[in-house]
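Let's start with one chain on its own, the form predicted alone, as structure tokens.
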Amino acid sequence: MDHDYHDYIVVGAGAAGCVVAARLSERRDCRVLLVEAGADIVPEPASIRSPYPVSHAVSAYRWPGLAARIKAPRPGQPAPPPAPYLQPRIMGGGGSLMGMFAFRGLPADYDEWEGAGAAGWGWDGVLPAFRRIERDLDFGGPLHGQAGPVPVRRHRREQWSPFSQAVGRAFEEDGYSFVADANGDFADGHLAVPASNLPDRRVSSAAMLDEAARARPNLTILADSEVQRLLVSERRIVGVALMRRGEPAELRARRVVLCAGAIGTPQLLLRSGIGPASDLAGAGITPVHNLEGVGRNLANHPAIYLSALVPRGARQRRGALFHNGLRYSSRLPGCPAHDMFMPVINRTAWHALGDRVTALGACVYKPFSRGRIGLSRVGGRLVADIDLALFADGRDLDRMIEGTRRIFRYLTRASELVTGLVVFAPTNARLTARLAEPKAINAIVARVAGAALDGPAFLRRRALRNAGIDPAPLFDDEAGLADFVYRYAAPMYHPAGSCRLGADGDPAAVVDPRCRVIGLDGLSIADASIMPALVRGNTNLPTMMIGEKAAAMLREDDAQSGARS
């Protein structure tokens, strides 16, 4: 066998391919190479390490120029331009950025892909890969994990913050009964919101790859190395085409399993030919493998804010994003239980401004909106072509101005209970992302910004006009609210969906119960992309899941086999 030669190739270091690399590679007559696009920064930097997301904000740990069509127009609008959308490019993927959420969905998510012909995936075959990747902290039983690398966590509601509290109590001045555990009772409630880090750092996907594991002499990570296409050989996948460096080279594999995310595993797939014959050929690209359902199924969570000023006594220095949450039913026509979550955040930012100012909430978490990836041609180049279409089912942006509809009342009530707290709609998102990234410059004008809001009352109303509009007014407005909503909701960077899993015969998937690519050999997907619909919650946890199990098929196939492994 020459270097140059594995097992297994993994393809993107992300929330599943950290977790498919490290599994595949417990045995040692495995070999398995991980190619990741981004860096590999060992030990982690302090914004990816810091329990707070502050690594979310740092341009150099997200593909440099990617941008999404984010909302379908509206009707007799035209469609609104392209907007930068953010995508990780880091050694742990997502997880080194994202908010630490440790939700996993509901059981009846999981039973839907099964009902959907994802046999295997639902609740029951689902839950002992959440549980081998887990420790849970707080419970125990045969709901959660001991002995796994992801802690989760919660809050006890006497460490919340003021805020936190407040706007709990008007959660269940509204009915809403206290859940301690949103992972193992998944009714409606006032949640104690679990996450997946300790409370001195973050633990990612990257936690699978920890010294031990990175000794493994069967193991090698390939970072600032990005994938361009796959090898094929007839119906085979043989290896894959690279850039590391500005130096091209090809690597051959007895197995690829891209682990590019919802993003970047339908792009390569298309930019070797394997996707939808007509769109390649729109693009230039010699069909290899016509495979309709890539790139399509395309979801994702909207999400809308309103914040509040907080005044010094209430505030929270330093510590966690977030403590509580509620779960609920829109009870809109045709919308599933349990379909919305509002995250209750205790600081909006890093620096100074961000301890003065908390948010509110109200994201869809089972929408009906499905958008597309294809690529295109742009000066003889491939690009993609992301369209996420938000709000193309109506049903979405209804329940989005409900629930901004909600988010207004229970900070109205936690301003009664929070004396001096202020409500205000951030308008000016520019301004927010340009603070955002920690640099000791943006430490400084946060910290004038948040002397501003301190001062007299003439300088804080200027600062709060700068920041956003006092949203009363839009709740004795309808136009207005839908107009509100449908400008400033925002896509969660949970795509998901866009390779689905599916029985073989389903004309809409791309891969088989077992992850495997219909119609190819040697080529898997395990990532968010096989999602067949979005979970309600965050993708993090549910996609390591799809890493675990899938790294486990892949190995009891081999062993069938009588493949190496």
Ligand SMILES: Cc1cc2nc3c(=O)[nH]c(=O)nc-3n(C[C@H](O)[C@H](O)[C@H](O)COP(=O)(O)OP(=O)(O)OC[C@H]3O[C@@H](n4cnc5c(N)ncnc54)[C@H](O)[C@@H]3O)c2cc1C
Contents of the next structure:
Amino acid sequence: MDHDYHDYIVVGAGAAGCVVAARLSERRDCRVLLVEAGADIVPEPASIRSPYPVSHAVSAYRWPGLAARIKAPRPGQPAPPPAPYLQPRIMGGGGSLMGMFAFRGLPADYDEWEGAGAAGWGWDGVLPAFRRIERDLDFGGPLHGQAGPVPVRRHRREQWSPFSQAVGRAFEEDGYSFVADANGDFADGHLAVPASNLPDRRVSSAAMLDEAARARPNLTILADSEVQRLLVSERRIVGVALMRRGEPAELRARRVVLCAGAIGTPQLLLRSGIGPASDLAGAGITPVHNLEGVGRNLANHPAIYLSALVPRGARQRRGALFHNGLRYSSRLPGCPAHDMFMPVINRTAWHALGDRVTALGACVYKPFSRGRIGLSRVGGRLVADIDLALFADGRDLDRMIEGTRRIFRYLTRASELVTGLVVFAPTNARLTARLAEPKAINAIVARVAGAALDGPAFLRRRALRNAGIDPAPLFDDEAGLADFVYRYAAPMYHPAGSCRLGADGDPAAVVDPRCRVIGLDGLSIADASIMPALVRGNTNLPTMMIGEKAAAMLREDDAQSGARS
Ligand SMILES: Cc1cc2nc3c(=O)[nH]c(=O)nc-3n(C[C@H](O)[C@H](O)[C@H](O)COP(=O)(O)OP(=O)(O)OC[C@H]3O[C@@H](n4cnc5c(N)ncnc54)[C@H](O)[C@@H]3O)c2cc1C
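What would the structure be for the form predicted together with the ligand, rather than the form predicted alone?
Complete assembly follows, chain above in first position.
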């Protein structure tokens, strides 16, 4: 047996890649190599393991130096400069950094995918894959999995903090009914928000690569190894060229499965000469295969938050990130139902300031704006050129503005229910991000600042001035509110769609409904990049579902073609 030859090379050990590698290697005669650019730390460090998300603030777990143009310019105004954009580089990918919101999206989202040419990806086609990866601790029946690797659970209402309870009451007074099972009842309403964790730990897709899976002789995990390009022979992909701790290597396989994420996968294709001919020519890359959809159709959820300082008696020290939220329909012209989500953030950080400050957000879950990813040459080097283009479609900004009005309304009502709640608009994201890094010095700074917030009124006012502004005047100033929302809205970490699924023959599709790259042999994609459109939910579980479904199809295709596995 050739020990350097694999049946599959899976590139990227993220939400989808861990699932793909785990499932493919269940067949002992199938040799799988999982390549990850980031570290593989076993056992998971405390910051990743924590059920309260902390690891997103650890710079060692991110792609260094990644920047993106975040927002499309407003009419008549210059484009804002690129800003840092967080993407995971660690075993588990986004699953190791995420907030652990465990939504699936709505059945209509998947029916829309199928309508866009992704045959077999309608709700009935994806539900079995969701069920196989989930272990729902609260609900059973035909809509929920009971035996999968990822626990899904909700907090009981009596466990919620006074802030979560008060905002929930404001939602219900506004006419929204309580929805206990947001992954099975898809109406608008006040949701008990599902989480993918256990009381003492996060559970990401990396859990599928447990000790037993790692002991499989047919599975190799190569961490700290960045794939630089695909090896191509005629129209077949035959392997990858990678750099491991400064050393180049070439590894070969019968099939390569790209799971490098919606930002990483299109870059790898472009570096390998696969993509829109004009983009390749512009970056001086020798073309291998003209595929117009690569890097296009990039979608993301935009979000905005207002915060509230919670008085001493109403805090939940060391509480969960979230308990509840609101799914609602903006009803703006041309916008689909259930297009918005409001997360109630119970505790904004792991430290003493986070215990004192809560937040309420508005997210556009069905955005119309689309961006793109390309490569440009800087000093002879190819670098990512990412344009998220949030608000390129004015309907997305309009919904954010309306959502901000709602946030203020609900927080105002909550402050009647929780005496002493002080609402403010956070404007110092850089300071918040710096303090979020889990370091002893940040714990001390947060404790001192927290004491100031609990101190005399003049100290509290000064501390709050450093953190944000009083939002009330914005709501009497249409233009001022629009400026505020445009400036302070931010992308969630849900990039998707940059190598989308579609029918063979659709010029915008990159993969066919069996996840095979159109026009090439030996290459598949299974990650968030293949979503034809974003789902109305956070993207971790949907991406794990993609990995699960893709792996099943690869195994079926192998069985049919008589390949070894
Ligand atoms: C901070 C943060 C918070 C989030 N919160 C939530 C949440 O609460 N709920 C939710 O549902 N979703 C959440 N998400 C989104 C979710 O994590 C992503 O949608 C999901 O991880 C996407 O999965 P993926 O497999 O497509 O890519 P990823 O999980 O990003 O995995 C891609 C992997 O490929 C590796 N890679 C990339 N390029 C290469 C290369 N050239 N060579 C080798 N390896 C490479 C990367 O290092 C990475 O580990 C969050 C994401 C982030 C970053």
